[in-house]
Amino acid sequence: MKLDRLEAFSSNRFLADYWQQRPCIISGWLEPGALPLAELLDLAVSHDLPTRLVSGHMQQQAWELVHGPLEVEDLPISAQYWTVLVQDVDKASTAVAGLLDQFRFLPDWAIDDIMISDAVDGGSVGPHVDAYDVFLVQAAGQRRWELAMDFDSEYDQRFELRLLKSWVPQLAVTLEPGEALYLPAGVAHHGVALGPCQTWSVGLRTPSGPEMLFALAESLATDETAERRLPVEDIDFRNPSRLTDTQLAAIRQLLQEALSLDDIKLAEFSGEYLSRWRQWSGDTEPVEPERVLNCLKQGHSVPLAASARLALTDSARGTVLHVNGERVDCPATLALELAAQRKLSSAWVDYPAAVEQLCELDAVAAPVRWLETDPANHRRKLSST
């Protein structure tokens, strides 16, 4: 197993040589500023972020999992062998969310969240394997990572954590602050903190086939044009309840008809579903459309929320924009612009209904974010809008 180190990050080279193919280390690309643990826990409590405390280590083969909310007083007094994990931190912190701007060479609908792992010396969550791609970015301290491409996939049933029962690493590497380890889905890994450290995990998730089939079935169930029912014919008079070969063939045909979407219908379903899948469900303060429109009329841009998920599809009329599970009617030029820049430009003033819809979908950033992303906005007072 070989692990390359990229000293200068190139998205084109990364996509061609590493993405969903093999792990690599990337240096000099990302430099997140570590959050103090107390601040991280405050964010988790105030925004109801999923939080876990994992205690244990490989030598003792004893692991304990505690679910949050957690406060500093709830943490172990020991200076070894525990880790705090907080998911969706990008939804609660604009500073953390800013890191995602470096990942926009990947589809918006695949970018899931940033999870922060804060650990004391020896802290770990045990050897495991993820079904999604992940970038493990070292924000502070050092963490040693053991990796394996070939491994025994049996889980240890003794613990709530999905840990691999037998762990034999194939290589090991230590990450320093500012370094990132990319792991494609299916690469087993085990990280151990070498002293206090903090790691930011940028997850890229996509749904499985069964998950998409379930969502498609829900969508088709409301389609009034797909109401043909299974016929009851070729009955076995000796045993009427027996499913005959003819009936099984009719079932297969009915299912095939239900799944035979043309490209336009498939694109519409996929755009809505992928931009909605695993959407963050936390409480947010709605942004008033009038405030957004007033800002745009003054020539300023308004950024999208970090949690906004976008997908673009093609239709007979051109490019279609999907945001957080809904189609947003706007010109193709604006759809492409928004997907590329994740900002509403002044051109959106002419489409107030679309702006209102984006606000209702919680796809627009809070006003404080407007100032951070557009220096021109510093020349005005938000209160004036």
The other form holds:
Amino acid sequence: MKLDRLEAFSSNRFLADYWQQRPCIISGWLEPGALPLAELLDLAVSHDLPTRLVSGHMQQQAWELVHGPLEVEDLPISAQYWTVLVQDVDKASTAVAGLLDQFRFLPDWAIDDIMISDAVDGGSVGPHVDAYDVFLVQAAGQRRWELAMDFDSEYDQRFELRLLKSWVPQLAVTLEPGEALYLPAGVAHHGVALGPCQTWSVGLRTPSGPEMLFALAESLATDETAERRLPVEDIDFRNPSRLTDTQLAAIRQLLQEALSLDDIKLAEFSGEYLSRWRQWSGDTEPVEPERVLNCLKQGHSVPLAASARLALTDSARGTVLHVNGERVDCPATLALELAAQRKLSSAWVDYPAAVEQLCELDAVAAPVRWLETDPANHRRKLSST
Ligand code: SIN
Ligand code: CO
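Could I have the structure of this protein in the form predicted together with succinic acid (SIN), to go alongside the form predicted on its own above?
Starting with the chain above, the whole complex follows.
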């Protein structure tokens, strides 16, 4: 396995040659300033973000996992072999969420979260494999990553963490601040902090077939037009309850009919489902539509909440916007502009019903955030949240 290094990031080249195909290192693209650990833990506690403390290392073979909330006082005194990991930090900090502006070349509905891990020397979460694509962005210090494309996928049953039982790396690389390692889903990895370090993981996740089927079944079951029921066919008069081959064929036929959505229904379902899948369920502040409209009337733009998930679909009347699980009626030009910029421009003032719907869907940032959004490129250091 070979690991290419991309020096000048080009999203087109990345999508053509690496995305969901093979890992690579990208340098000179992202350099988020590290968030002090105390600030990270404060954010986690005040926004109820999923937090874990992982202690252990390969030689010791005794991994421990503690779930948060965690205060600074809960951390080990030892200066070695532990890591704190906080998920969904982008939902709690506008400055952290700003890093995602560099990822707008990927679908909004696939971008899951930014997880920040802060480790002391030797800190690691052990060798494992994730079912999602990830960009591991080094924010401070150094981390040595070992990777394997071919590996024994058996898990070590001794630990709560899903760690690979036998670990044979095929390649290793040390990441410095300003470097990112892209890993497609399914590449096994093991990162070890070389001294204190902080890593930001930008994760992209999509649903599995059964997950989508489950949601589709739920939406079809409430659709009153789907009235045809299973016919009772080819009854075996000795054993009337037996499911005969003909009966099974009828079941297959009914299921296939339920699944054969026309293009319009498929697009509608997909837009709604993907724009609500893994949607943030944490606390959000209600936003008054009047306040948004007033701001727009004054010629300002209003940012979407970091947690808002968008999907666009095509229809005979043009592009359709879906936000947090609902279709939002607006002109195609505004749908496209909102997806690209994640901001309501002053043109939305003419669509008060859509603005009201976006507020009801918790898709608009709280007013306190309106002045905070900084379109500046996130290469520069972030100093606060
Ligand atoms: C870490 O940041 O320590 C772990 C991230 C990962 O392996 O996915
Ligand atoms: Co991982």
